[in-house]
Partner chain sequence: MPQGFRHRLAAGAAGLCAAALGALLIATPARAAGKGPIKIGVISEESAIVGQSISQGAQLAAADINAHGGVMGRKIEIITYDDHSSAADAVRAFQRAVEQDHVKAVVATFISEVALAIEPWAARLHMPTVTPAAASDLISKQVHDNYARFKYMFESWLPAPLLARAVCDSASELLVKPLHIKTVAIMSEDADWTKPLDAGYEACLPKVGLKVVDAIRFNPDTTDFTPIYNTLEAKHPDLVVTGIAHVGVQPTVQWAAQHVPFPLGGISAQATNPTFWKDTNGAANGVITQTGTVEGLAITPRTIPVANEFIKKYGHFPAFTGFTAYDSVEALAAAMNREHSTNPNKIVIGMEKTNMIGTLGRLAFYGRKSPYTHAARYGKHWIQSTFMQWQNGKQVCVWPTNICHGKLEFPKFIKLPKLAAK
Amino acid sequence: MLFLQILIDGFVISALYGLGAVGFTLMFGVCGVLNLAHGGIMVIAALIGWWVSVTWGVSPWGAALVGVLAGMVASYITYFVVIRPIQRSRVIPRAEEEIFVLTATLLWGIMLQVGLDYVFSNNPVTMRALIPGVADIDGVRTPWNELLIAALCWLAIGAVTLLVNRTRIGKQLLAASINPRGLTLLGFEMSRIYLIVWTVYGLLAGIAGVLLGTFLGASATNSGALTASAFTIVILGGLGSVPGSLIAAYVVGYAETITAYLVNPTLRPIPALVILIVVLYLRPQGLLGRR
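Structure please, single chain, the form predicted in complex with the partner chain?
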(Lines of atoms letter the chains of each structure in order from A and count residues from 1; the text may use other names and numbers.)
(Lines give C-alpha, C1' and ligand atoms only; values in the text may rest on other atoms or scores of the structure.)
Protein backbone atom coordinates (compact mmCIF):
# COMPACT_ATOMS: atom_id res chain seq x y z
CA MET A 1 0.00 0.00 0.00
CA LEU A 2 2.84 2.38 0.88
CA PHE A 3 4.54 1.46 -2.39
CA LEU A 4 1.38 2.25 -4.33
CA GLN A 5 0.94 5.52 -2.45
CA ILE A 6 4.49 6.61 -3.32
CA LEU A 7 3.97 5.48 -6.92
CA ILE A 8 0.77 7.52 -7.38
CA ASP A 9 1.84 10.65 -5.46
CA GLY A 10 5.25 10.70 -7.11
CA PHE A 11 3.68 10.31 -10.56
CA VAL A 12 1.30 13.26 -10.09
CA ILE A 13 3.85 15.66 -8.66
CA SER A 14 6.47 14.64 -11.25
CA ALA A 15 4.03 15.24 -14.11
CA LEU A 16 3.41 18.76 -12.81
CA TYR A 17 7.15 19.38 -12.44
CA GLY A 18 7.65 18.07 -15.96
CA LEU A 19 5.09 20.38 -17.49
CA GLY A 20 6.57 23.37 -15.61
CA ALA A 21 10.05 22.51 -16.86
CA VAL A 22 9.25 21.68 -20.51
CA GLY A 23 8.36 25.26 -21.43
CA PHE A 24 11.39 26.52 -19.54
CA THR A 25 13.78 24.22 -21.39
CA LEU A 26 12.10 24.83 -24.78
CA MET A 27 12.62 28.54 -24.26
CA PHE A 28 16.31 28.05 -23.56
CA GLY A 29 16.79 25.54 -26.35
CA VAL A 30 15.29 27.69 -29.10
CA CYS A 31 15.62 31.30 -27.91
CA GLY A 32 18.62 30.97 -25.59
CA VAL A 33 16.62 32.66 -22.85
CA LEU A 34 16.93 31.35 -19.29
CA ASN A 35 13.73 32.89 -18.02
CA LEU A 36 14.12 33.57 -14.30
CA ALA A 37 10.64 35.11 -14.21
CA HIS A 38 9.20 31.64 -14.95
CA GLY A 39 7.73 31.11 -11.46
CA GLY A 40 6.14 34.57 -11.52
CA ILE A 41 4.33 33.77 -14.79
CA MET A 42 3.00 30.48 -13.37
CA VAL A 43 1.80 32.27 -10.23
CA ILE A 44 0.06 34.97 -12.30
CA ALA A 45 -1.95 32.26 -14.06
CA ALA A 46 -2.98 30.68 -10.73
CA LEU A 47 -3.81 33.96 -8.98
CA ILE A 48 -5.83 35.40 -11.86
CA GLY A 49 -7.69 32.10 -12.20
CA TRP A 50 -8.46 32.11 -8.48
CA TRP A 51 -9.44 35.79 -8.54
CA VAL A 52 -11.99 35.50 -11.36
CA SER A 53 -13.44 32.45 -9.68
CA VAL A 54 -14.02 34.09 -6.27
CA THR A 55 -14.93 37.53 -7.64
CA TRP A 56 -17.32 36.59 -10.41
CA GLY A 57 -18.18 33.04 -9.48
CA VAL A 58 -16.72 31.69 -12.73
CA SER A 59 -16.77 27.86 -12.98
CA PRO A 60 -13.51 25.97 -12.27
CA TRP A 61 -12.95 25.26 -15.98
CA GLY A 62 -13.76 28.85 -16.95
CA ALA A 63 -11.39 30.16 -14.27
CA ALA A 64 -8.71 27.76 -15.49
CA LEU A 65 -9.12 29.07 -19.04
CA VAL A 66 -8.82 32.68 -17.87
CA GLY A 67 -5.75 31.71 -15.82
CA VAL A 68 -4.08 30.12 -18.87
CA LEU A 69 -4.83 33.24 -20.93
CA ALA A 70 -3.34 35.37 -18.15
CA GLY A 71 -0.20 33.20 -18.29
CA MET A 72 0.03 33.78 -22.05
CA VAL A 73 -0.45 37.55 -21.65
CA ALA A 74 2.29 37.59 -18.98
CA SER A 75 4.52 35.63 -21.35
CA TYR A 76 3.94 38.13 -24.21
CA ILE A 77 4.61 41.07 -21.88
CA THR A 78 7.84 39.42 -20.78
CA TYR A 79 8.88 39.00 -24.40
CA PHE A 80 7.85 42.38 -25.78
CA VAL A 81 8.75 44.56 -22.78
CA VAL A 82 11.75 42.77 -21.28
CA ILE A 83 13.45 40.49 -23.81
CA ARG A 84 12.91 41.95 -27.29
CA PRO A 85 14.34 45.41 -26.51
CA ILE A 86 17.55 43.71 -25.37
CA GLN A 87 17.68 41.42 -28.40
CA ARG A 88 17.18 44.42 -30.72
CA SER A 89 19.50 46.76 -28.89
CA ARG A 90 22.46 48.02 -30.90
CA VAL A 91 24.20 49.15 -27.72
CA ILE A 92 24.44 45.75 -26.07
CA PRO A 93 27.25 43.65 -27.59
CA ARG A 94 25.95 40.39 -29.11
CA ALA A 95 28.32 38.36 -26.94
CA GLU A 96 26.87 39.84 -23.77
CA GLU A 97 23.22 39.56 -24.78
CA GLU A 98 22.58 36.35 -22.82
CA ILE A 99 23.80 37.79 -19.54
CA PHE A 100 21.70 40.92 -20.11
CA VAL A 101 18.63 38.76 -20.80
CA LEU A 102 19.35 36.66 -17.71
CA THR A 103 19.66 39.75 -15.53
CA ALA A 104 16.55 41.31 -17.06
CA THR A 105 14.42 38.21 -16.40
CA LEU A 106 15.76 38.03 -12.85
CA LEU A 107 14.76 41.65 -12.20
CA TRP A 108 11.43 41.15 -13.99
CA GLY A 109 10.77 38.11 -11.81
CA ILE A 110 11.39 40.16 -8.67
CA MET A 111 9.10 42.90 -9.98
CA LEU A 112 6.36 40.37 -10.68
CA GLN A 113 6.69 38.90 -7.20
CA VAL A 114 6.57 42.26 -5.45
CA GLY A 115 3.67 43.42 -7.66
CA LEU A 116 1.67 40.25 -6.99
CA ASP A 117 2.46 40.56 -3.29
CA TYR A 118 1.03 44.07 -3.36
CA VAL A 119 -2.10 43.27 -5.35
CA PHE A 120 -3.04 39.84 -3.96
CA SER A 121 -1.13 39.86 -0.61
CA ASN A 122 1.24 37.00 0.02
CA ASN A 123 -1.49 34.70 1.34
CA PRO A 124 -1.48 31.46 -0.57
CA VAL A 125 -4.69 30.68 -2.42
CA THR A 126 -6.03 27.59 -4.15
CA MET A 127 -8.26 27.32 -7.17
CA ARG A 128 -11.28 25.06 -7.09
CA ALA A 129 -10.66 21.49 -8.22
CA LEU A 130 -11.49 20.92 -11.88
CA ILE A 131 -13.34 17.76 -10.90
CA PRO A 132 -14.40 16.96 -7.34
CA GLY A 133 -14.33 13.63 -5.56
CA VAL A 134 -11.85 11.03 -4.49
CA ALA A 135 -10.84 7.82 -6.24
CA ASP A 136 -9.97 4.66 -4.33
CA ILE A 137 -7.10 2.94 -6.13
CA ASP A 138 -6.55 -0.37 -4.36
CA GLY A 139 -7.01 1.31 -0.98
CA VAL A 140 -5.09 4.50 -1.83
CA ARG A 141 -7.36 7.54 -1.65
CA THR A 142 -6.48 9.96 -4.43
CA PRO A 143 -8.52 13.00 -5.49
CA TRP A 144 -9.81 12.70 -9.05
CA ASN A 145 -8.44 16.19 -9.60
CA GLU A 146 -4.88 14.97 -9.05
CA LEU A 147 -5.33 12.15 -11.55
CA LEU A 148 -6.76 14.67 -14.00
CA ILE A 149 -3.77 16.96 -13.39
CA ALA A 150 -1.36 14.14 -14.27
CA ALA A 151 -3.40 13.34 -17.40
CA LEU A 152 -3.57 16.99 -18.52
CA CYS A 153 0.16 17.46 -17.93
CA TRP A 154 0.97 14.50 -20.14
CA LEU A 155 -1.54 15.65 -22.72
CA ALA A 156 0.16 19.05 -22.88
CA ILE A 157 3.63 17.51 -22.97
CA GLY A 158 2.48 15.12 -25.71
CA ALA A 159 1.03 18.00 -27.72
CA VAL A 160 4.33 19.89 -27.50
CA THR A 161 6.25 16.79 -28.55
CA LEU A 162 3.95 16.38 -31.56
CA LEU A 163 4.28 20.06 -32.39
CA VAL A 164 8.05 19.92 -32.30
CA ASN A 165 8.52 16.60 -34.11
CA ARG A 166 5.63 16.37 -36.51
CA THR A 167 4.80 19.87 -37.74
CA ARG A 168 6.43 22.38 -40.05
CA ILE A 169 6.59 24.94 -37.25
CA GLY A 170 8.21 22.36 -34.99
CA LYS A 171 10.91 21.66 -37.54
CA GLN A 172 11.63 25.39 -37.72
CA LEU A 173 11.92 25.46 -33.93
CA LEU A 174 14.32 22.53 -33.96
CA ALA A 175 16.36 24.15 -36.68
CA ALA A 176 16.44 27.40 -34.72
CA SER A 177 17.75 25.56 -31.67
CA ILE A 178 20.53 23.94 -33.72
CA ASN A 179 21.56 26.68 -36.16
CA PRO A 180 19.67 29.97 -35.96
CA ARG A 181 22.07 31.69 -38.35
CA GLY A 182 21.45 29.05 -41.02
CA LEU A 183 17.72 29.48 -40.59
CA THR A 184 18.05 33.24 -41.05
CA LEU A 185 20.09 32.71 -44.22
CA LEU A 186 17.28 30.52 -45.56
CA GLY A 187 14.94 33.49 -45.21
CA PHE A 188 13.15 32.63 -41.97
CA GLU A 189 12.30 35.53 -39.71
CA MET A 190 13.72 34.73 -36.26
CA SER A 191 11.42 37.17 -34.49
CA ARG A 192 8.44 35.14 -35.79
CA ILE A 193 9.98 31.95 -34.45
CA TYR A 194 10.65 33.61 -31.11
CA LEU A 195 7.04 34.74 -30.96
CA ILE A 196 5.84 31.16 -31.57
CA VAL A 197 8.09 29.90 -28.78
CA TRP A 198 6.84 32.57 -26.35
CA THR A 199 3.26 31.63 -27.26
CA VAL A 200 3.87 27.92 -26.62
CA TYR A 201 5.82 28.79 -23.49
CA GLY A 202 3.03 31.05 -22.19
CA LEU A 203 0.49 28.32 -22.82
CA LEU A 204 2.56 25.70 -20.99
CA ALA A 205 3.42 28.00 -18.07
CA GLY A 206 -0.24 29.06 -17.85
CA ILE A 207 -1.49 25.45 -17.78
CA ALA A 208 1.18 24.47 -15.23
CA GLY A 209 0.29 27.50 -13.06
CA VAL A 210 -3.43 26.77 -13.14
CA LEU A 211 -2.98 23.06 -12.39
CA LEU A 212 -0.60 23.97 -9.56
CA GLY A 213 -3.25 26.38 -8.27
CA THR A 214 -5.85 23.60 -8.10
CA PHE A 215 -3.49 21.13 -6.44
CA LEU A 216 -0.88 22.76 -4.19
CA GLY A 217 -2.09 26.37 -4.27
CA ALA A 218 -0.01 29.41 -5.16
CA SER A 219 1.17 32.66 -3.66
CA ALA A 220 3.46 35.45 -4.81
CA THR A 221 6.17 34.19 -2.49
CA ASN A 222 6.18 30.82 -4.33
CA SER A 223 7.54 32.48 -7.50
CA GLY A 224 11.21 32.10 -6.59
CA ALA A 225 10.82 28.50 -5.46
CA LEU A 226 8.96 27.56 -8.66
CA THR A 227 11.70 29.10 -10.81
CA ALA A 228 14.34 27.33 -8.74
CA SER A 229 12.48 24.03 -9.10
CA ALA A 230 12.22 24.36 -12.90
CA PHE A 231 15.85 25.49 -13.06
CA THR A 232 17.02 22.48 -11.02
CA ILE A 233 15.08 20.05 -13.23
CA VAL A 234 16.31 21.63 -16.45
CA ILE A 235 19.93 21.67 -15.32
CA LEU A 236 19.65 18.06 -14.16
CA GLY A 237 18.03 16.98 -17.44
CA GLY A 238 20.40 18.99 -19.61
CA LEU A 239 19.76 22.55 -20.74
CA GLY A 240 17.55 22.63 -23.80
CA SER A 241 16.65 18.91 -23.76
CA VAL A 242 12.91 18.25 -23.44
CA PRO A 243 13.25 14.47 -22.85
CA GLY A 244 16.04 15.19 -20.35
CA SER A 245 13.78 17.58 -18.45
CA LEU A 246 11.01 14.99 -18.28
CA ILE A 247 13.35 12.32 -16.92
CA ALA A 248 14.77 14.85 -14.44
CA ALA A 249 11.25 15.85 -13.35
CA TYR A 250 10.52 12.23 -12.46
CA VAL A 251 13.87 11.77 -10.70
CA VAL A 252 13.21 14.89 -8.59
CA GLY A 253 9.51 14.11 -8.02
CA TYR A 254 10.12 10.55 -6.85
CA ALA A 255 13.22 11.46 -4.79
CA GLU A 256 11.13 14.05 -2.95
CA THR A 257 8.13 11.77 -2.46
CA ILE A 258 10.19 8.81 -1.24
CA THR A 259 12.03 11.07 1.22
CA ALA A 260 8.80 12.58 2.50
CA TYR A 261 7.25 9.13 3.07
CA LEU A 262 10.20 7.09 4.25
CA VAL A 263 12.53 9.60 5.93
CA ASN A 264 10.99 12.91 6.99
CA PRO A 265 8.80 15.50 5.22
CA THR A 266 11.16 18.25 6.39
CA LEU A 267 14.03 16.72 4.39
CA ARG A 268 11.96 16.47 1.20
CA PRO A 269 14.02 18.83 -1.05
CA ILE A 270 17.45 17.53 0.02
CA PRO A 271 17.94 14.33 -2.07
CA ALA A 272 17.04 16.06 -5.35
CA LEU A 273 19.71 18.68 -4.69
CA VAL A 274 22.26 15.99 -3.79
CA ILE A 275 21.45 14.17 -7.05
CA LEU A 276 21.86 17.46 -8.93
CA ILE A 277 25.29 18.06 -7.41
CA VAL A 278 26.42 14.50 -8.16
CA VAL A 279 25.15 14.64 -11.77
CA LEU A 280 26.79 18.01 -12.37
CA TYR A 281 30.03 16.64 -10.98
CA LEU A 282 30.02 13.47 -13.06
CA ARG A 283 28.14 14.75 -16.12
CA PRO A 284 28.19 18.56 -16.25
CA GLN A 285 25.96 18.71 -19.34
CA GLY A 286 23.13 17.04 -17.41
CA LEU A 287 21.42 13.71 -18.10
CA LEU A 288 20.64 14.25 -21.80
CA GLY A 289 22.30 17.60 -22.48
CA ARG A 290 24.64 18.34 -25.33
CA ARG A 291 28.18 19.40 -24.63
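Please supply the corresponding structure for the form predicted on its own (the preceding block corresponds to the form predicted in complex with the partner chain).
So it's only the chain below, everything else dropped.
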Protein backbone atom coordinates (compact mmCIF):
# COMPACT_ATOMS: atom_id res chain seq x y z
CA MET A 1 0.00 0.00 0.00
CA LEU A 2 2.74 2.46 1.00
CA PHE A 3 4.82 1.41 -2.01
CA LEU A 4 1.95 2.22 -4.38
CA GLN A 5 1.35 5.57 -2.64
CA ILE A 6 5.01 6.48 -3.07
CA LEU A 7 4.85 5.34 -6.70
CA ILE A 8 1.85 7.56 -7.47
CA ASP A 9 2.95 10.66 -5.56
CA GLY A 10 6.51 10.32 -6.86
CA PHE A 11 5.24 10.15 -10.43
CA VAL A 12 3.19 13.34 -9.99
CA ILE A 13 5.94 15.40 -8.34
CA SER A 14 8.46 14.11 -10.90
CA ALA A 15 6.17 15.20 -13.73
CA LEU A 16 6.02 18.67 -12.14
CA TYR A 17 9.78 18.80 -11.82
CA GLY A 18 10.15 17.60 -15.39
CA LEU A 19 7.89 20.39 -16.64
CA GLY A 20 9.91 23.03 -14.79
CA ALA A 21 13.20 21.46 -15.88
CA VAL A 22 12.26 21.53 -19.59
CA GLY A 23 11.94 25.30 -19.48
CA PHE A 24 15.10 25.62 -17.39
CA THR A 25 17.03 23.43 -19.85
CA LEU A 26 15.65 25.21 -22.93
CA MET A 27 16.73 28.49 -21.36
CA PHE A 28 20.30 27.33 -20.88
CA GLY A 29 20.51 25.56 -24.23
CA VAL A 30 19.46 28.61 -26.26
CA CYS A 31 20.32 31.62 -24.08
CA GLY A 32 23.15 30.18 -21.99
CA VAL A 33 21.39 31.38 -18.81
CA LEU A 34 21.12 29.40 -15.58
CA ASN A 35 18.21 31.20 -13.94
CA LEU A 36 18.66 30.88 -10.18
CA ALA A 37 15.40 32.81 -9.65
CA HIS A 38 13.49 29.84 -11.10
CA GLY A 39 11.90 28.79 -7.80
CA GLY A 40 10.80 32.34 -7.08
CA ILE A 41 8.96 32.56 -10.40
CA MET A 42 7.15 29.28 -9.72
CA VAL A 43 6.14 30.44 -6.24
CA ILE A 44 4.88 33.77 -7.63
CA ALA A 45 2.52 31.86 -9.94
CA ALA A 46 1.22 29.71 -7.07
CA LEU A 47 0.77 32.54 -4.57
CA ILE A 48 -0.89 34.93 -7.03
CA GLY A 49 -3.24 32.15 -8.12
CA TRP A 50 -4.11 31.42 -4.49
CA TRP A 51 -4.58 35.12 -3.69
CA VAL A 52 -7.04 35.87 -6.48
CA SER A 53 -8.98 32.74 -5.53
CA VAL A 54 -9.42 33.59 -1.84
CA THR A 55 -9.73 37.36 -2.33
CA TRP A 56 -12.08 37.57 -5.31
CA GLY A 57 -13.60 34.10 -5.26
CA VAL A 58 -12.26 33.24 -8.72
CA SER A 59 -12.81 29.64 -9.82
CA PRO A 60 -9.88 27.19 -9.55
CA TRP A 61 -9.30 27.24 -13.33
CA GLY A 62 -9.55 31.04 -13.48
CA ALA A 63 -7.13 31.37 -10.55
CA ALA A 64 -4.76 28.96 -12.27
CA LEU A 65 -4.85 31.06 -15.45
CA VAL A 66 -4.08 34.23 -13.49
CA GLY A 67 -1.22 32.43 -11.74
CA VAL A 68 0.28 31.30 -15.05
CA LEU A 69 0.07 34.86 -16.40
CA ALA A 70 1.79 36.10 -13.22
CA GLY A 71 4.59 33.59 -13.82
CA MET A 72 5.01 34.86 -17.38
CA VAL A 73 5.13 38.48 -16.17
CA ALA A 74 7.78 37.53 -13.60
CA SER A 75 9.73 35.82 -16.40
CA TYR A 76 9.61 38.94 -18.58
CA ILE A 77 10.72 41.15 -15.67
CA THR A 78 13.63 38.78 -15.01
CA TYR A 79 14.68 39.02 -18.65
CA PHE A 80 14.22 42.74 -19.31
CA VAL A 81 15.32 44.07 -15.91
CA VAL A 82 17.95 41.58 -14.77
CA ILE A 83 19.37 39.64 -17.75
CA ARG A 84 19.14 41.87 -20.83
CA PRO A 85 21.02 44.86 -19.33
CA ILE A 86 23.95 42.56 -18.54
CA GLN A 87 23.94 41.00 -22.00
CA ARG A 88 23.91 44.43 -23.64
CA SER A 89 26.43 46.04 -21.32
CA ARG A 90 29.60 47.37 -22.93
CA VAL A 91 31.37 47.44 -19.59
CA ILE A 92 31.10 43.74 -18.68
CA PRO A 93 33.64 41.58 -20.60
CA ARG A 94 32.07 38.81 -22.68
CA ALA A 95 34.22 36.22 -20.90
CA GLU A 96 32.68 37.23 -17.56
CA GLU A 97 29.08 37.65 -18.70
CA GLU A 98 27.92 34.21 -17.50
CA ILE A 99 29.14 34.73 -13.94
CA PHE A 100 27.47 38.16 -13.83
CA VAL A 101 24.18 36.64 -15.06
CA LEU A 102 24.45 33.79 -12.56
CA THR A 103 25.08 36.20 -9.70
CA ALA A 104 22.31 38.56 -10.83
CA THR A 105 19.69 35.79 -11.00
CA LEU A 106 20.80 34.49 -7.59
CA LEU A 107 20.35 37.94 -6.03
CA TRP A 108 17.08 38.44 -7.89
CA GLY A 109 15.83 35.10 -6.56
CA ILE A 110 16.66 36.19 -3.00
CA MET A 111 14.85 39.49 -3.58
CA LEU A 112 11.77 37.63 -4.85
CA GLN A 113 11.77 35.35 -1.82
CA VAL A 114 12.06 38.26 0.62
CA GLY A 115 9.40 40.23 -1.25
CA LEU A 116 6.97 37.30 -1.29
CA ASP A 117 7.62 36.74 2.41
CA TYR A 118 6.78 40.40 3.07
CA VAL A 119 3.60 40.42 0.97
CA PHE A 120 2.20 36.94 1.67
CA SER A 121 4.18 35.87 4.80
CA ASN A 122 6.00 32.55 4.82
CA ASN A 123 2.96 30.49 5.82
CA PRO A 124 2.31 27.72 3.29
CA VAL A 125 -0.93 27.98 1.31
CA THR A 126 -2.67 25.54 -1.00
CA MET A 127 -4.66 26.40 -4.09
CA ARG A 128 -8.02 24.74 -4.60
CA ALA A 129 -7.96 21.52 -6.61
CA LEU A 130 -8.72 21.94 -10.30
CA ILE A 131 -11.13 19.01 -10.17
CA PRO A 132 -12.77 17.39 -7.13
CA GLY A 133 -13.10 13.74 -6.24
CA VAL A 134 -10.92 10.81 -5.27
CA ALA A 135 -9.91 7.77 -7.32
CA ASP A 136 -9.32 4.34 -5.82
CA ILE A 137 -6.20 2.77 -7.34
CA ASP A 138 -5.79 -0.74 -5.98
CA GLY A 139 -6.82 0.39 -2.51
CA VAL A 140 -4.90 3.68 -2.56
CA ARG A 141 -7.20 6.71 -2.48
CA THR A 142 -5.71 9.33 -4.81
CA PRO A 143 -7.30 12.71 -5.60
CA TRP A 144 -8.28 13.06 -9.22
CA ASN A 145 -6.45 16.38 -9.12
CA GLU A 146 -3.11 14.58 -8.78
CA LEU A 147 -3.77 12.46 -11.83
CA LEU A 148 -4.83 15.56 -13.76
CA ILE A 149 -1.59 17.31 -12.73
CA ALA A 150 0.54 14.50 -14.16
CA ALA A 151 -1.51 14.49 -17.38
CA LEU A 152 -1.27 18.28 -17.81
CA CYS A 153 2.48 18.24 -17.18
CA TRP A 154 3.11 15.65 -19.86
CA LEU A 155 0.71 17.39 -22.22
CA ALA A 156 2.73 20.61 -21.82
CA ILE A 157 6.02 18.75 -22.24
CA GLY A 158 4.68 17.12 -25.40
CA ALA A 159 3.57 20.51 -26.75
CA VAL A 160 7.04 21.98 -26.19
CA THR A 161 8.62 18.94 -27.87
CA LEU A 162 6.40 19.46 -30.92
CA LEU A 163 7.19 23.19 -30.93
CA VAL A 164 10.93 22.56 -30.93
CA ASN A 165 11.00 19.67 -33.39
CA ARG A 166 8.11 20.38 -35.77
CA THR A 167 7.85 24.14 -36.22
CA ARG A 168 9.90 26.81 -37.92
CA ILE A 169 10.35 28.68 -34.65
CA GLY A 170 11.55 25.47 -33.02
CA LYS A 171 14.17 24.99 -35.71
CA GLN A 172 15.40 28.52 -35.08
CA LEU A 173 15.71 27.73 -31.38
CA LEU A 174 17.70 24.59 -32.14
CA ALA A 175 19.94 26.53 -34.51
CA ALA A 176 20.47 29.21 -31.85
CA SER A 177 21.52 26.57 -29.34
CA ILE A 178 24.09 25.15 -31.80
CA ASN A 179 25.48 28.21 -33.59
CA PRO A 180 23.97 31.57 -32.55
CA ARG A 181 26.56 33.54 -34.52
CA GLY A 182 25.72 31.69 -37.71
CA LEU A 183 22.04 32.36 -37.16
CA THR A 184 22.78 36.06 -36.74
CA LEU A 185 24.75 36.10 -40.00
CA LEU A 186 21.70 34.65 -41.74
CA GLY A 187 19.70 37.71 -40.69
CA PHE A 188 17.82 36.39 -37.67
CA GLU A 189 17.32 38.63 -34.64
CA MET A 190 18.72 36.91 -31.54
CA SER A 191 16.76 39.26 -29.28
CA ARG A 192 13.53 37.95 -30.84
CA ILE A 193 14.62 34.35 -30.30
CA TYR A 194 15.56 35.09 -26.69
CA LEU A 195 12.14 36.66 -26.13
CA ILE A 196 10.45 33.52 -27.48
CA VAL A 197 12.50 31.36 -25.12
CA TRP A 198 11.66 33.52 -22.11
CA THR A 199 7.97 33.40 -23.09
CA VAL A 200 7.99 29.60 -23.30
CA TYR A 201 9.99 29.41 -20.08
CA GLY A 202 7.59 31.74 -18.24
CA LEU A 203 4.61 29.73 -19.45
CA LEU A 204 6.12 26.43 -18.29
CA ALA A 205 7.30 27.83 -14.95
CA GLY A 206 3.88 29.39 -14.38
CA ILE A 207 2.05 26.15 -15.13
CA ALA A 208 4.43 24.15 -12.93
CA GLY A 209 4.06 26.64 -10.08
CA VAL A 210 0.25 26.66 -10.22
CA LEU A 211 0.02 22.87 -10.39
CA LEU A 212 2.47 22.57 -7.50
CA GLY A 213 0.28 24.98 -5.55
CA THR A 214 -2.74 22.69 -5.98
CA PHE A 215 -0.72 19.58 -5.05
CA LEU A 216 1.76 20.32 -2.23
CA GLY A 217 1.03 24.00 -1.64
CA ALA A 218 3.58 26.81 -1.74
CA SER A 219 5.19 29.48 0.42
CA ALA A 220 7.91 32.09 0.01
CA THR A 221 10.42 29.77 1.68
CA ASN A 222 9.89 27.13 -1.04
CA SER A 223 11.63 29.18 -3.73
CA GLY A 224 15.16 28.20 -2.70
CA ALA A 225 14.34 24.49 -2.49
CA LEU A 226 12.58 24.56 -5.88
CA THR A 227 15.57 26.27 -7.48
CA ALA A 228 17.92 23.71 -5.90
CA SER A 229 15.80 20.84 -7.23
CA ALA A 230 15.68 22.33 -10.74
CA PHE A 231 19.41 23.04 -10.72
CA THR A 232 20.12 19.47 -9.60
CA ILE A 233 17.89 18.07 -12.33
CA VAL A 234 19.56 19.98 -15.18
CA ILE A 235 23.03 19.15 -13.85
CA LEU A 236 22.19 15.46 -13.41
CA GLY A 237 20.48 15.25 -16.80
CA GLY A 238 23.24 17.20 -18.55
CA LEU A 239 23.18 20.91 -19.27
CA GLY A 240 21.10 21.55 -22.38
CA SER A 241 19.71 18.00 -22.64
CA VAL A 242 15.91 17.86 -22.44
CA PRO A 243 15.70 14.00 -22.39
CA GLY A 244 18.39 13.95 -19.70
CA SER A 245 16.43 16.49 -17.63
CA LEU A 246 13.26 14.42 -17.84
CA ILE A 247 15.10 11.31 -16.63
CA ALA A 248 16.76 13.30 -13.87
CA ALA A 249 13.40 14.78 -12.83
CA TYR A 250 12.15 11.30 -11.98
CA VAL A 251 15.34 10.42 -10.12
CA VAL A 252 15.09 13.55 -7.97
CA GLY A 253 11.29 13.39 -7.63
CA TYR A 254 11.27 9.84 -6.37
CA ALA A 255 14.27 10.45 -4.10
CA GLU A 256 12.44 13.35 -2.46
CA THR A 257 9.16 11.42 -2.20
CA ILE A 258 10.84 8.40 -0.59
CA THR A 259 12.58 10.71 1.88
CA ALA A 260 9.31 12.46 2.75
CA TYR A 261 7.44 9.19 3.37
CA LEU A 262 10.12 7.02 4.98
CA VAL A 263 12.34 9.54 6.79
CA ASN A 264 10.85 12.98 7.47
CA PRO A 265 8.91 15.45 5.27
CA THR A 266 11.09 18.34 6.48
CA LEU A 267 14.13 16.60 4.94
CA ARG A 268 12.52 16.43 1.50
CA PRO A 269 14.95 18.90 -0.19
CA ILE A 270 18.09 17.11 1.08
CA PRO A 271 18.31 14.33 -1.58
CA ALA A 272 18.51 16.91 -4.40
CA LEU A 273 21.52 18.56 -2.78
CA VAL A 274 23.23 15.23 -2.09
CA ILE A 275 22.65 14.09 -5.68
CA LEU A 276 24.05 17.39 -6.97
CA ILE A 277 27.27 16.98 -4.98
CA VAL A 278 27.72 13.36 -6.08
CA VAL A 279 27.10 14.18 -9.76
CA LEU A 280 29.50 17.13 -9.75
CA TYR A 281 32.16 14.85 -8.28
CA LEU A 282 31.63 11.70 -10.37
CA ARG A 283 30.09 12.87 -13.66
CA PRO A 284 30.04 16.65 -14.04
CA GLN A 285 28.67 16.44 -17.61
CA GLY A 286 25.54 14.68 -16.35
CA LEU A 287 23.70 11.70 -17.80
CA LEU A 288 23.28 12.92 -21.39
CA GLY A 289 25.14 16.22 -21.40
CA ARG A 290 28.04 17.19 -23.61
CA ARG A 291 29.34 20.18 -21.66
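Take the two forms, find the largest set of C-alpha atoms that superpose within 1.5 Å, and that set is the rigid core. Given the structure is predicted, the values throughout are model-derived calculations rather than measurements. Positions refer to the first chain, counted from 1.
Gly57 is not among the residues whose C-alpha shifts by 2 Å or more between the two forms once the rigid core is aligned; its shift stays under 2 Å. A movement of the C-alpha atom of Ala225 falling short of 2 angstroms is seen between the two forms when the two forms are aligned on their rigid core.
Once both forms are fitted on their rigid core, the CA atom of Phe28 lies less than 2 Å apart between the two forms. Comparison between the two forms places the CA of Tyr254 2.7 angstrom away from its other position, after core fitting. After superposition on the rigid core, the Cα atom of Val279 is displaced by 4.3 Å between the two forms.
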